[in-house]
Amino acid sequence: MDFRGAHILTVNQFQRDDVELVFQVADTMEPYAHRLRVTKALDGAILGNIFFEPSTRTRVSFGCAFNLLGGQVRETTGMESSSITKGESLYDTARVISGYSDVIVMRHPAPGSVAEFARASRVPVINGGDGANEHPSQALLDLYTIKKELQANGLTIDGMRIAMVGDLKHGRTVHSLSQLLKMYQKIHLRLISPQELRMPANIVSDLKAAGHEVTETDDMEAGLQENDTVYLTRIQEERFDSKLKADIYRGRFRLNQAIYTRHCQPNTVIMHPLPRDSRAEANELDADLDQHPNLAIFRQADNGVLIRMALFALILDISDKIKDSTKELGWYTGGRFGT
């Protein structure tokens, strides 16, 4: 695909090479994400980080990533502070906040609606997230981590075995995450779930199309064993009709440093998307697993950032520009990055 100027709402407009493609450029926004050089590339530039629906990592991470190429970034967060709530159209504020800014995210809580927001823009979008449909630039940074840490294991995403646990149904980054593995080959997908929240029907029929090998189990210890990665996820709880209707399922699929001793392969890669519901009555992914070294979902948070930053610039067309204003950091940062 051509990024210049391009929305970014769904995996499916990507080919394989596209992919590789955002990765290859996420690499090499390492030396501005682990703060050891500083760039101006996007001196000037705007981003509009609209976001309807409740967020923290991805918010705050595109911010981020836009600031370290050198941006500016405007937010509205929450419908009660935007115009929505007078009766505004999507339409309007497209039109609106495109004249304000130069590329914008948006995260709306109804399936299609940054797709019809896009529609009106004058200005390249990115779904940030769009009901439980897709979350294509979470799957991207989660399919970078799944790469980067098999690789450690002397393993490739062609051919990995990953168990995806929990909320297959509203769980948007694993829907987002099973399409973009349709472009990979001979992957094992074990899909563990309550029967009732099982992953969507077209989404396993379009993997088992792919030629990948799919099971469907509500046995969570079962379905644990001889995987390279096990990708956790929440209760969607705000995509339920109550809170009652969720807290049926909640905690019912739990992992922490017994079950994974005891079920898992030594070296099999553990990720969430975050945030983890860690209240007694869930704690999906226990924090008696936060010191081990196959705990990857900080590094996943902070890969965030890179693949971000990978996107604006290919976006916004300066991934050969960037070298031309940089320079050295100027201030302390520590050693927070690779742990």
Given for the second form:
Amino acid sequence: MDFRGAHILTVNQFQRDDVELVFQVADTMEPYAHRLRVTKALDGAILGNIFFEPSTRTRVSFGCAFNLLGGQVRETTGMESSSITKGESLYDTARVISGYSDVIVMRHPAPGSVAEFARASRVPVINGGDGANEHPSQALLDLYTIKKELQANGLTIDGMRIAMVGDLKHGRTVHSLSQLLKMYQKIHLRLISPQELRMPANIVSDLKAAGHEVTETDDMEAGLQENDTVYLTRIQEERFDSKLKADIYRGRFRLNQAIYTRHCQPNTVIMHPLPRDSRAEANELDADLDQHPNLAIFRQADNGVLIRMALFALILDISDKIKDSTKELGWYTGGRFGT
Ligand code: NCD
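Switch over from the form predicted alone to the form predicted in complex with N-carbamoyl-L-aspartate (NCD), please.
Below is the entire complex, every chain and molecule, led by the chain shown above.
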């Protein structure tokens, strides 16, 4: 695909080459994200960061990614502080905000809303999550993380074995990630969830039709065996009719040190898009694994900045120009990256 000026709405718009290009550009962003050099390639550019649903990582990392490229960020958060509560349509909001921005990232609770917004926008729009539908930048950063973590174990994405655990019905991160995996070879995908929270049937059948081995189970212990990666998710409480209905599933599937040692093969990479629900009744990923070398969740979150910088660089067509506007960094960093 031609990234220049493109909207990023779904992982289905990518070919494998496109994904690999994003990864290549993400690698070149390390010196800037890891505070070794400063670039001003996007000096003067404005990101409209519009989040109509709660977000920490996605919102802040898109904002940081834009700042790290030298651009400015204008943020709108929450429906309550937006004219949407006055009855304004997505069309009007898009026409207006796209006059103020060079690129927009948007999160909204309704599936399809970001695509609708993009149709009216005069600038590129990146889907930061549209309800339970998709979260394409998260899928890219997840796969980028998986690639790097598996590489360290001598493995590749092609042929890998991955388990996805939890609320696979409502989790947009697993919807996007599994669809992204379709374009790779011989993936063994184990889907572990309560019966009622299974992965949408069309995603499962598309993966099988593409030649991948997909098994679905509600038996966590059996499902955890023989994977290279385990990807845990939170029960998406906000997608249920009531908290009470979400409570039925909370805490059903947990990973902790004891379960990992007993059921996972050594070196299984542990992932989670975050936030993890750390309340005692949920605790899907226990803090007793926090020092585990295979716990990749914070490397995963750090990688989000690289991937989002790469998306901006490709969409705004500056990936070749970054080197022309760099300088040494002048402040103390403590060398917190690269370990
Ligand atoms: C996820 C999301 O918002 O879909 N978080 C994220 O973007 N990293 C996952 C979640 O909220 O459970």
